[in-house]
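In structure tokens, one chain follows: the form predicted on its own.
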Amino acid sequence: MELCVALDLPSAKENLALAESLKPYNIWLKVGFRSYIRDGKEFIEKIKEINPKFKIFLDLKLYDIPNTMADASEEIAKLGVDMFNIHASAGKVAMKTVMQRLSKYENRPLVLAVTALTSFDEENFSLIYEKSIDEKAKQFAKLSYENGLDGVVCSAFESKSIKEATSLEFLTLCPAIRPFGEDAGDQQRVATLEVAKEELVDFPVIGRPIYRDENPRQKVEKILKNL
């Protein structure tokens, strides 16, 4: 299990200050939609300057026609990030096209597929996908596995069943982790570190419980001791 800290603060200055405070740790850092649109590739470069051993997960959730997704994936690969994601509901043609395009890169980033956003509850998810979260997440995971992706983004509660349906080596990255039972905020399917361990999560993504803490570095140390 490898910790991924979400850089979801309101400004680049605040996010870089958080990264600087975590400089001693060779951890993953998540750069999300807002941060990347606002701060661009220069932001990624500045993170790497703080600690070249930081690994970066670019969380843009690509969703478009297959060729456009593949074009974007190539540009992401050129940024030097270590992992990014696409939407599983883009379908198998998009998945195959993305992976084929990235195959020419010797050190390509890991590619994960988003199954069900953790902000969904069962009622609102079924209105769109007409299946339960667990059933559809597993279906999306199988599709992703069969088409060469490295893993999926899912809630901690689906992680173990997804691995059982695919492979123990198939990666699961799980947002909405509240390590020690902190407030859920706008998330619906939140889990503690204990649940994440039981569910064989590979990458617990933790944001607010760290950056809203009075001492983020101390909180990270506590989390790392409990992984």
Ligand code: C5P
The other form holds:
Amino acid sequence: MELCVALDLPSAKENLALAESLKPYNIWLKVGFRSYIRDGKEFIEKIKEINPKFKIFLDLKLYDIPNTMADASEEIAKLGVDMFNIHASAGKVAMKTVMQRLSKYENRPLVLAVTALTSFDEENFSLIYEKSIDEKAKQFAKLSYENGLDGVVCSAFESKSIKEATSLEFLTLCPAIRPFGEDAGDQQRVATLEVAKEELVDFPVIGRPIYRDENPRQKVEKILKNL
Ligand code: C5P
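Mind giving me the form predicted together with the named molecule, seeing as the form predicted on its own was just shown?
Now the complete complex, all chains and molecules, led by this one.
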């Protein structure tokens, strides 16, 4: 398991201070909508300046027509990030086009597909997708696997069954992790680190339980010891 810390603080200054405090650790940092829209490419460069070994996951969840997604994916590859994601519901052609377009990059970033957002409960999910979360997440995962993606974003509770339906090597990145049972906030399907381990999660993504802790560095150390 490789820890991915969400840089979701309100300003670039605070996020960079958090990254600075986590400098000694070889971890992944997740840059989301908020930071990227506000702070852009420069923010990514600044993170790499703090520690070039930090791996960056750009969480922009692309969803558009295939050509637009592939164009955006190429721009993301040029940023030098290590992983990004698209929505699985963008479909097979979008997946194929993105992967085909990235194939010319020697060190292309890993590409994951979002299956079901972890903030969905069953009722609200089925209003859109007309299936249970479990069933649809597995279907999205198979589609992503068959079309050459590296893995999926899913809830920790679906990780193992997704690997069984695809391959053990097919990566699972799981938000809504509350390492030691912390407050769930707006997340619906939260899992502890213990569950994440049992479910063979590759990347637990953790935001608030780290950056809202009195001592984020100590918290990260405790998490790393428990991976
Ligand atoms: O603070 P918390 O640990 O809940 O943060 C989870 C992070 O993962 C947030 O940045 C959120 O946007 C992101 N995320 C998510 N569910 C997904 C994909 C990403 O919660 N399906």
